[in-house]
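Listed next as structure tokens is one chain, alone, in the form predicted on its own.
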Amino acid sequence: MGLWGKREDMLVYGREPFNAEAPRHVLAEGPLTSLDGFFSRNHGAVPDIDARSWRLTVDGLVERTLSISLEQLTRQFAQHEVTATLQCAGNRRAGLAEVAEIRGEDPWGPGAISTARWAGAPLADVLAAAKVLAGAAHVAFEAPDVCETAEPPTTFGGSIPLAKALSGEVLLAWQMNGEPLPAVHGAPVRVIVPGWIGARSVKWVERVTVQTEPSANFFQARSYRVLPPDFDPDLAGPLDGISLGPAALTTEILSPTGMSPLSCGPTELSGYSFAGDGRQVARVDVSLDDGRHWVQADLDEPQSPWAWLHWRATVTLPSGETVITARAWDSTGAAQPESAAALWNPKGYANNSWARLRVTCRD
């Protein structure tokens, strides 16, 4: 076993702060994905929280400011669960990486994704025990973890649109995959948020603040924003850029990895695709020639509306070097962009272009 209970094979860039992703083949496991195989992304150290001093602070626009203890959270809240897949804002870097430099930033590959089911109490049911004010617009989550890198250093945060924090979904969650919330994850308790970047579902909440505005906390208004190709992002300013919140279309092959030789002929293809904030992917298109030709694979059910899905297709492999792609559509008509170059960005952030895996096969 690994740090933080991770498996052996993750994909480590960092021990502190611990960032890793899976391998293709642990995310091909099934539509859940292992404790030991979620993706872990971290800005600082996973901070040391006594869960029976634990209280969260719900404050603002509210006519009720409150403090909750976790027994009071799982107590006095109903319980729901969700199925809903997070995803890094950098998943996919790499491919990225390839058009043109990106500095500083860790390189991750198409594992920076993972589905769990998420128990705990709706978001809306502890606001509505606060009783919102007229004029909220934003709800802000602070955090207890610090960056060093950041200038100056600074805890984690985030907001989200009220709207979207009254929708029955969003979760203050003390429980992942049936088992209580691993510290690596965020306990005593962190946000979940479905369907948007996994930036936004905070870890280690310590406290909610209905505002009128979105959070000014650096993750917020300045990182996790999309600049120009020729920004300079030591440079950028607040509110540069354009703020990342429902994740995009995306699509990645886990199967085969393009690790070693295969055998010409028949060959299944499986991958998953994952369309955010309550759209669906409708379709999945595979090709060997570019997208000159392409074959639809065959969908699994997805676990909610909130979660990816897996995809499967039979392809005829030739001899020597192949290029698989694949594309998904959402339930919108939307496809996702072919070209990688097209969504270069200094960060490295959103790249949902077709995704290609080099194979080669031997007779």
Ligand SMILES: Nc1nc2c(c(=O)[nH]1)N[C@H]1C(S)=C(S)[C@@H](COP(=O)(O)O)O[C@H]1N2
Second form
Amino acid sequence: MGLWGKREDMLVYGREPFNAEAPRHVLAEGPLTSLDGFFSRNHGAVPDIDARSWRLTVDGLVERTLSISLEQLTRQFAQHEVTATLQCAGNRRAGLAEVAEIRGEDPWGPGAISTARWAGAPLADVLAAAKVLAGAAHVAFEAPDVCETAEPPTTFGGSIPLAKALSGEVLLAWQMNGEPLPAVHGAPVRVIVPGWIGARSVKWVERVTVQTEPSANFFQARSYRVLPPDFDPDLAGPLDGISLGPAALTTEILSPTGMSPLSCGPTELSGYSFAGDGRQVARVDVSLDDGRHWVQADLDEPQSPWAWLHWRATVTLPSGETVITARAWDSTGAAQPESAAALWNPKGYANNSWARLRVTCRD
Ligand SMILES: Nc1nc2c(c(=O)[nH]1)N[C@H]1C(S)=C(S)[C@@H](COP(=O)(O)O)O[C@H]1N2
Ligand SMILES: [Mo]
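Right, and the form predicted together with the named molecule of this protein, after the form predicted on its own?
The next block holds the full complex; its first chain is the one shown before.
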């Protein structure tokens, strides 16, 4: 077994902070990702938290400030389950790095995305117990892990608008696929914000603050923002660029993997598509001629409105080299953008351009 209980074949970008994604064939295995293949994205060392002394503070614009133990959280609030896909804003960054250099960020492939069945208390129920006061607009989360590479070093945090926080799908989760939440995924309790970039699903959460403004934490105010292409991220000030929230519609090809030559003829392609907050994947097309002709893929039934779906299509691959292209449409009629070049941004976020995979076939 690898680090943090992960598979040996994970692609590990760093041991501490631990950052790793599964190879394509693991993501293709099914609608839920096994715990040992679930990607992990960390900005600091995994904190050592004693679940017995852990407490969650709920404060800010609330009538009653709460301090909740794990036992109180799990016993006094009804347990809800949500199957949700978690995707890092840096998923598929490698496609942007091919366009132009991206400094200081890991070149994630298609695997900074995974899906689990999360169980926990709806954040809305906990906020109802604290009674949110008038004027509240955002809910901020704080965790104790420290990112040493931030300027200056800082703990991790972020926020979501109050409307999202009060929607039933946002959880304070203590279980993942029926198991207690593993340490690397935020034990004892993490936030799960379905449909939003992974950074808002704060792990090891210790404090929930209801406030008028978004979180001033580095990871909300300065990082996870789409900067204009000509901005130097080191010189960008707080609130420069566009703050990322709801995830962008995206697609990847998982099979074939592009690693070894194929035999020509009918070949089954498969992959994932994920639509993000409040939208559904409505159609997936594949092309063998870079989008001049498209074939519609068959879609698997998604496990929930918050989960990716897998799709498959059979195409006849010609001899030699072919670039397979795939793109999705969502329930609003929007499609993915064609090129990574058009989306390039200095921190390499939100690459949701068409998936492209080069394969070679032999007769
Ligand atoms: N406390 C804390 N929460 C965090 C992070 C972190 O570094 N510290 N990383 C965030 C990011 S950027 C992502 S993509 C997800 C990754 O969750 P995972 O490691 O469970 O896959 O956690 C988010 N929550
Ligand atoms: Mo992320």
